[in-house]
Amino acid sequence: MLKATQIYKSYQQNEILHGVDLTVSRGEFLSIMGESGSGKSTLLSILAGNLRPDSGSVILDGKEISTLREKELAALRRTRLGFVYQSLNLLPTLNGEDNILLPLYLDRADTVRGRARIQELAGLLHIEKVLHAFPDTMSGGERQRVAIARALIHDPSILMLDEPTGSLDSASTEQVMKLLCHINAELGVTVLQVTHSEAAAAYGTRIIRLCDGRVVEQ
């Protein structure tokens, strides 16, 4: 489904990724583990098309995405990929429902159908009570689940998450990870997370470890 080959990336002459090879199969829940500075978030951004590699290829369902134009990449991200950032990127001036619908607003898509989809996701993610609340009144776990709902609003093929439990307490971490397992197993969404947490990584069906920009175990 998703294949990265010989991915290299440098910042200011510092090489972050050193020839990373990676394959993600349809329907799996893959955890990419690594300490801070290992290159895992950079790799995730490249796999999502948010960042271009210096060299190497990223192929999604047979299509090379690392050479697509920005407009094509943006369309791909809005329709095929769901991305949850570590900072969540919820807009403070929008309530939960409008934050979830934001990708559809930007894509000028069918928001009537989207609102029906919200009700499904709200029940799945247990966020019915915060749909009309603003982010600063939500708990950390609620904000995380709203961000996940926004990533799922357009039925993506792959859900990508950058440190999904990094700012959560242990109870919220367990709740969010169990929800991700449910999304993966019951909805058939491929899940790809990067994390430094052994506990979070263990929820995946497979773990890949990065160290200093190289895959050291898979």
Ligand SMILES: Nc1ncnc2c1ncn2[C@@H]1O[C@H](COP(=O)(O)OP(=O)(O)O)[C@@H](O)[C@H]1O
Second form
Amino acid sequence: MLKATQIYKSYQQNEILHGVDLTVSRGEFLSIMGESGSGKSTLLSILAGNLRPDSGSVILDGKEISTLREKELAALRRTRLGFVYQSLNLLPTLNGEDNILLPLYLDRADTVRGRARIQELAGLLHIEKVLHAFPDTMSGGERQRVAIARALIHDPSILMLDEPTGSLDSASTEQVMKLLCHINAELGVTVLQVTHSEAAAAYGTRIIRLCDGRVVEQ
Ligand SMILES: Nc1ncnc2c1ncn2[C@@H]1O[C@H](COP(=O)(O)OP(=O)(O)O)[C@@H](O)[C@H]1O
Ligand SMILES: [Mg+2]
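We have the form predicted on its own; now please give the form predicted in complex with the ligand.
Next comes the full complex, this chain leading.
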């Protein structure tokens, strides 16, 4: 469902990705591991269409995303893809529920259906009790689960997460990873995470490594 071929990316004169090839199949939970600074966030942003590569191709659901116009790309991102940033990007002035509904507000989409879906997602992610709380009063694990709910509000076919357990203790890491396994296996959402944690990566159905700007299969 996602195929990247010969992705190159430099910042100034510094080449970070030297021809990454990568395929994500429908239904898998893929972990991409790499050291800090190896280019994981850069690669994930390119795969999500948030950042353009210098060269190479990314095909998502049969569409070459590098040739889409901004508007088409935004529509594809909104409807097919859920993205959880490492910093989560929760708005501090909105409570949990409004943070989760934010993509629908931005899209001027049907928030009535969204509110019904919130109850479902809240049950699934065990966040019922923080729907009316603000992010600064939530625990790290609760914030992460609210951000995952927001990424799932559009019912995407693929969920991408940048270091989802980067700031969590081991108990919260286990909880979040088990939820991702459930979302993958039971809801049929393809999951792609980048992480530097061996423990988090191990929950994936496949692990690959980003090393010296290229992908190495395990
Ligand atoms: N916007 C940017 N401008 C310049 N250099 C950047 C930028 N983003 C990332 N880098 C550099 O690219 C390298 C890879 O970064 P990143 O993709 O964030 O790695 P990772 O997520 O694996 O830690 C790092 O050396 C980082 O400093
Ligand atoms: Mg990173």
